[in-house]
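First, one chain by itself in structure tokens, the form predicted on its own.
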Amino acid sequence: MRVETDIVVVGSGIAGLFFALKAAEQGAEVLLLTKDRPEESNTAYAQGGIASVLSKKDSFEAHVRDTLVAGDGLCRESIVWEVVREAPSVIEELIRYGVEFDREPAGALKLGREGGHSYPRIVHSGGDATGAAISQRLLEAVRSHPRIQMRYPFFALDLITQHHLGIYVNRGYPSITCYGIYALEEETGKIWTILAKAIVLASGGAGQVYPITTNPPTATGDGVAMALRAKARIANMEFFQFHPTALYEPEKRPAFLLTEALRGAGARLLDPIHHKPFMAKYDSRAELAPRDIVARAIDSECKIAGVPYVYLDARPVPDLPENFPTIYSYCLKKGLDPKHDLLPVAPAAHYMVGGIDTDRVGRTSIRQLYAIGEVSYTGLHGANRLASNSLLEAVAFAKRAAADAVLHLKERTHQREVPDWDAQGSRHPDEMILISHNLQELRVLMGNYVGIVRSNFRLERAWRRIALLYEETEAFYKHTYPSRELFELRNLIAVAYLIVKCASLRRESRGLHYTLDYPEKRREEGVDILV
């Protein structure tokens, strides 16, 4: 099956949706595919809102000096400066969508504070439910959209470029071209090969290259893999976000997230054995720090007691049923009342903070070819990612990326020399154990290797691991039909090459990265690490 398009989306995270109402809105047809329902991103689980300046006590300048601090050194000024100032635009553009956010008695937006910020700037919908609000908000004008058609589920499998033309193409190559993509449309089996003047990545993280994740099952790192077999410069991957506070519930798949909104409206973070505040004797700002000290703080205070959990007490936040709804319903189905109990957490990968590297509109190294949302690594986050700056990061991006691509569809032309996938090879019954247990053995090397503390000697056994599993799964692709079960796990391994790659080169302890043969920064400046 051949189709032609003006511009093709892989995602329906609020990224996808977001660029795809703004193209359509500006003439381009735009066809966008998901994997799973449109509904399943990581987006929807999002309990966390949006950070915008709307207070007068607050300022731009402000904002920036939090993004900046939390990214350590590493983020792009230039970047975090028009991103800050842009992001009041964004929200009103969310609710000219239709967005319900949170509002105070009197009518204004009600504003939470978070880690990382120095005043209240988060909006919230719904509570903590800001991200499934946003979602379907902005799927209802994707699906009553003429220009837009949505196709799921669609496994985006590979980018097509010259390469496909039978062109040798290494990263080396000048103006490497991006023409399309060739996806697999799951409920017949068949492979098409979408043509289109633009493609956008827009298909999220990769959360479940980790043995505990809030991430739900569809974060399985495709953009990056693609775009890394396709030869695009892929940046500091080495930082992968931990959100410190997901309820502990072993062997629970995504695990399910306490938003850090409620650190902000007063809950604490006590030690599992005497039940004492901790926080202050690792950073003046106790339980408000930012995300990457926080994960660290409790992973140290998990090991001193020799449990997998510290204990984080809600009882004094405020409201809380009314504030935190959808937390207080779903820890009263466990048997955990917030305003009683204290709550058993710990660090779950939460954010894959590098990614494509990218300019200031999205546009990637490979002509054609943008990447928005968490694929990419547009420099506002650094080297660890300031707390709802990742909704605003994907909209305003979105919005710039739309503008330059259909600015440019006149210019471009389908490239239709461009051969069908070579569909050869067939299904094995044994696919699924070998999948499976290949998978299983990535994340356990992960979690044990290369998660919230590493060191030389961890990243030099998980690169002999990762090799390893590369090979057996490399051999069995070469010789079995596409399937979405093993695209994922040769897109997971190639995400856990790149964090592991990344973060041998990184000789220092930056942000996200904290290394035992490194424990202090090595540079005023950060460097990033592309690959």
Ligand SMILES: Cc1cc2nc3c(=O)[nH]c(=O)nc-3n(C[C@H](O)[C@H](O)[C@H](O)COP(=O)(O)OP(=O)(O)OC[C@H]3O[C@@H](n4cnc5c(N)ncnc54)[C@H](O)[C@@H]3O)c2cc1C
Given for the second form:
Amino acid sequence: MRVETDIVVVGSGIAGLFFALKAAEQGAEVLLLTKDRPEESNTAYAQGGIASVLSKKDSFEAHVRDTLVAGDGLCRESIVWEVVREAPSVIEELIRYGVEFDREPAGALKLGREGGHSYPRIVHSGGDATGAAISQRLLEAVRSHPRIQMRYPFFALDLITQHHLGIYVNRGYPSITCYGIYALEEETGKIWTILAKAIVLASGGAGQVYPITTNPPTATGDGVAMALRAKARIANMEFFQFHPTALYEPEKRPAFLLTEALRGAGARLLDPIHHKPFMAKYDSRAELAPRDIVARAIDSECKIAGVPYVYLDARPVPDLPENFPTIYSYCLKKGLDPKHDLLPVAPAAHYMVGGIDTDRVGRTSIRQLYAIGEVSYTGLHGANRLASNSLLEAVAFAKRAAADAVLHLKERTHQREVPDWDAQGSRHPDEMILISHNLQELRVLMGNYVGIVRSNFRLERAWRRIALLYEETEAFYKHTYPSRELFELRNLIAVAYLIVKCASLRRESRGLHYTLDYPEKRREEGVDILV
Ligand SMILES: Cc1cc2nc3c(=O)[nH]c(=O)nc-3n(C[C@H](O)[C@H](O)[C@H](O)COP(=O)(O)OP(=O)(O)OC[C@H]3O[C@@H](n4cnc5c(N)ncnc54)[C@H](O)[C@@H]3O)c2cc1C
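Pass me the form predicted together with the named molecule as well; I've looked at the form predicted on its own already.
So here's everything in the complex, that chain up top.
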């Protein structure tokens, strides 16, 4: 099956949906592919909200400063300024698409406060159901737009470049160009050749590479892996944010998140033995310290006590059932009443800070290929993401990328010499155990050796094991018909490779990357690790 469209978008999270709407509104025909139900994405799980300067007491300078402090010397400062200034208009646009943010009785937007923010500036919806509200409204708009076609479940397999025309393409190749995407139609098993003049990866993060994660099963790093195979430039993959406080439920994927807005509203972290607050020992901002500091503090308290969790005491939070209804009812279902009980919590892989390196409008190092949202590295977050800056980044860059893509459509043509996917000689997988076993092994090794605290020794061990998993999986792939499961495993192995490679190259501790061998920063200003 071959199709041609102006723009193909991979992903139905906030970035992909917003991009599709903006591009279609400017006249482009958009084909949006998504591998699961359109509602399933990291976006749908976002609780806290979106950061924006909206109160008179607050200022752009303060939001920029907080972002730069969290980013620990690695943010691209001009990008930070641009995005922070754009934030109020991002909120306006979402309101125009029908997102109902929570308001004060007098009508002003209700502003929450989260770790690392010096003022209340987090806009939210339904208390703690912000992502679901945004996803729902944007999906409604996408579904009713005549120039957007959404297809699912469609799994994007690989980007099409000169490589598919028989040209040898390596990283030094001067002008790698993306002509489209090969995608698997899950219901029929057919592989489509989709030719486009702009290709947009909005495929989200990769929390599934770790054993405990707040991300849903769709977060398997497909976009970064496809970009790596196509020889795009990838940046700073060693920075993976662990959310400090997921409810501790072994084996539950995704882990249930207890938003840090709870700590903003007065919840305290208590050690698991004596039930005493401990955060002040680690940082003067205590419970409101940035996530990496809180996650490392919890990791350390767990190691001291020899147990896999600490406690979150949410009893001081005023009006908890009204302000955090999702959390309240979930805990009740699990037999925990946050108004009376301490909640066991552990860090969980949460956000991929590194990603496909982009410029200020979402263009990657490959022509005609854009990356937006969590899959990208724009320089906004630097070495660590400030809470609630990611939904903001996704919308800001989706809008810029859409304008740029539409602007250049006229001067581009479809590359029709691209061959269809060659599946000759490949069998359908009869040994799913190979895939599930390798996946499990990958997650365990990533959790043990490439988690919150790293060392050269651990990274070397991880590297050797990943190399073996890579070899086995690629051998299996060579004679196997593409399936979502097999590609997700290949993609997660690619993500693990990138994390370990970047972590090994960064010989310092900065932001989210902490290594016992180089516990200090080399200098104040950081340097990007580009692969
Ligand atoms: C529990 C949780 C709470 C969070 N809370 C907040 C918050 O309060 N504020 C904030 O700013 N951020 C928050 N985040 C982070 C934020 O939600 C994400 O960074 C953001 O939603 C990412 O949006 P996205 O569009 O880039 O990706 P996603 O929303 O993850 O969407 C990716 C899409 O791509 C699709 N896809 C992936 N691979 C393929 C493929 N190969 N083929 C086809 N489709 C594919 C997926 O199915 C999905 O539809 C939270 C994240 C989590 C997990």
